[in-house]
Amino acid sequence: MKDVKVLFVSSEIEPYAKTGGLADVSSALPKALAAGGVNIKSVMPLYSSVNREKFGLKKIMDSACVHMGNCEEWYSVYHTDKPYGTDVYFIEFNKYFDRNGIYHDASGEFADNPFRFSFFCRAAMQTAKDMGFQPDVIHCNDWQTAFIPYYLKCGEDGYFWGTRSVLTIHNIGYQGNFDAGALEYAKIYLADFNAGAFESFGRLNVLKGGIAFADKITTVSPTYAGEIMGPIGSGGLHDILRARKNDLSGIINGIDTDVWNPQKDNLIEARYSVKNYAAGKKANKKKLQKMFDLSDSPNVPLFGFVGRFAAQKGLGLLSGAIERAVNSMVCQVVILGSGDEDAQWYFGGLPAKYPGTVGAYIGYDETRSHMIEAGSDFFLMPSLYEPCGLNQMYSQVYGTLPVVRATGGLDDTVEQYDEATGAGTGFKFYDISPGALYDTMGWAVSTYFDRERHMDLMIKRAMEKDFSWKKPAESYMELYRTLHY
């Protein structure tokens, strides 16, 4: 793959700007592709929140220009290869990116988002052209970059006539649905504002248009690829996805094993491997209990939860099961997250109601996140849907057995416990109900107390799984090959 050139375009990349898993993937996947010999350059907007000094951003281009609608937009380009050694380019355009928030602020979603990201897409392409980087593939991510497949297919710029597009759908719940007022600025022809492309009930649907024009479409797990072709899991895009089913595939995400690795992790109390996991997890559990003001009880099973307080994450199931669980089972629970205000009040109030048994931290804290993975016995992910999910993979490599609803990537990456043999790496349930989660938590607790040998087998099996980006990167490289060889 040394001769293949890829422009990787994303609205967020860790560690520069992050709102969710998209940023993690947009950091780790290019690193893995570069390690496989791909000539890859990443592009993202230069938000005001990006720490230019910390990451050593240098201006490499001034007074660059793209034509949007009937106007010219002038911008600058910055570059860094810190901290991971991969080339990242930033589009500086204060009109759109010098503000608090990436997609929204406290008052809601930015009304000019279709203008902001159609500009970003054209500027990303123009930056590649101005640098003399002629990509074989432009790898787009979610609706914010889904204008690019259309711009390529329009063929307005001969520089990109040989360039193909891959569009990865990280979460189909976010489609870029706006009124049609941005069509002229975004340079979308009225002929393409139809039900087979950008139009959806009279509105502009950017992701739908990207799906219509991309050469290949991927999503972040094989099961999720199947789910989004059905009416329930597609957010209304099942017809167009079924029409493109021969170009749609699911490639499971990996995790950054330099960051999420109990043998290397400097944020946890005690590092450990599969050979000495018992002592390591015991020390981390003790520290975790102290951090969350729980009783120092080494032999009580501890459940952890880390995530956004959003309906997708199954908070209704969790709130309907957690009090019943701590009232009827010997267990402890720690919760780390923020989001929905009602959920923050509810989960934030549980420690006062169940002192020593339930701990909660409203917000996000990287150290606490790592400690929950290392110190918990079980990890809760009762998601209503989950395109891929990362925490269930983090949990397994830390020897923390996931309790998950069998959907999307959770179903693909967690092996169901077999009570007869001790096989598996976690506990899966299927029904969308608090009762199903409660019963599965009970199954985990009974296994903890009654089948210690099975716990040992599952922990070792989980910790030995390979969730690195090596295999996913190879799958993406093979996909690129299909477009050019």
Second form
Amino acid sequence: MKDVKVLFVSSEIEPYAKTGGLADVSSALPKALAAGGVNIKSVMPLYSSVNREKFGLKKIMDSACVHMGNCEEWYSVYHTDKPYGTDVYFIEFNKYFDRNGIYHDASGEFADNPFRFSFFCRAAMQTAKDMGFQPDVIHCNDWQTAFIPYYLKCGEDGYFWGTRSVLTIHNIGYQGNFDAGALEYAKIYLADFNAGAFESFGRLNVLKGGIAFADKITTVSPTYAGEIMGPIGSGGLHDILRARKNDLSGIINGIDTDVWNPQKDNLIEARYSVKNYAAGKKANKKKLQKMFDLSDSPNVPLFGFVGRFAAQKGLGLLSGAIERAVNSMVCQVVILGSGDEDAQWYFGGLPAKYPGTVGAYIGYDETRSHMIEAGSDFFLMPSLYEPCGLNQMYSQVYGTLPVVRATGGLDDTVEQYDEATGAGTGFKFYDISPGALYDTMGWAVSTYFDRERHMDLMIKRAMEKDFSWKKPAESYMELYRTLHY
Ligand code: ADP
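Previous: the form predicted on its own; requested now: the form predicted in complex with adenosine-5'-diphosphate:
Complete assembly follows, chain above in first position.
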């Protein structure tokens, strides 16, 4: 793959800026591709929240310019030599990126998001050109970068005539739906504002336009690729996705095994491997119980949850099942999350209602998230839909058995427990109902107490699963190869 040049464009890259799994993928996938020999450079916006000093960002280009609508937008480009994964370039443009929040602030989504991200797409392409980096493929991620396939197909700039696009859909729930006021600025011709491209019910739908014009479309698990071609899972985009089905594939995400590895994790209390997991998990559980003011009970099964407080994550199922579970079973629950305000009030209030049994931390906290993966016995992920999901993979390599709804990547990455043989790596349920989650928590609790040998088999099997980026990166390379001619 040495000869393939890829420009990877993303609105968030860990550790610089992160709101969810997109940032993890945008950090780890380029790293794995580079290890596989791909010549790859990444570009992201320089939000004011990015710590320039810590990451050693240096300005490498001043007074760069792109034309948007009728105006010229002048911006700068930053770069860091510090080796956090791959080569990342940052677009500094204060009008759009010097503010609190990445996509929204406390008062809601930024109204100028289509302006911000169409500019970012143009600037990312221009940066490649200004650096003399002529990519074979521009790998785009989600709606924020879905203008690029269109810009390439418009063919305005001969520099990119040989460049193809891959658009990865990380979550079809976020499509970039706006009124049509940004069309001129974003340089979308009126002829392309139609139902087969950027238009949806009279509004601009950026992801839809990206799907129409991308050379290849991927999403982050095979099951999710099937789900988004059906009317329930597609958020209205099933027709256009079905029309592109020969170019659509599902490639499961990997996890960054440098960061999520119980043998080297510095954020947890005790490091462990599959060989000594019992002692390691015991020490981490003790610490986790202390962190969350739970009673120090080594033999009480502990369920963990980490995630955005968004309806997608099955919060309605959680709220309906957790209280029933702690009232009727011997178990403890810890919750880490932030987002929806009602959910913050509800989950944040549970520890006062169930002192010593339910713990909660409202906010974003890396250390607590690693501790929950390491110290819990089971990990809850009752998502209504889940394109891939990372936490269920993290939890398996930490020997924490996931309890998941069988959807999208959760279905692809968790093997159902078989009570007859002890096979499997977790517990899956199908119905979207609190009762189904409650029953499955009960199944996990009974397995914990009654089938210790099966627990041991499953924990070992889960910890030994290969969720690294090696195989997914190979699949992406294969895809790039089909475009590189
Ligand atoms: P999504 O991208 O839909 O948010 P994923 O499971 O793919 O879901 O990825 C979520 C990522 O964000 C994981 O790395 C998870 O640990 C992290 N995360 C989510 N909420 C929090 C939180 N409150 N504190 C720490 N990490 C969090």
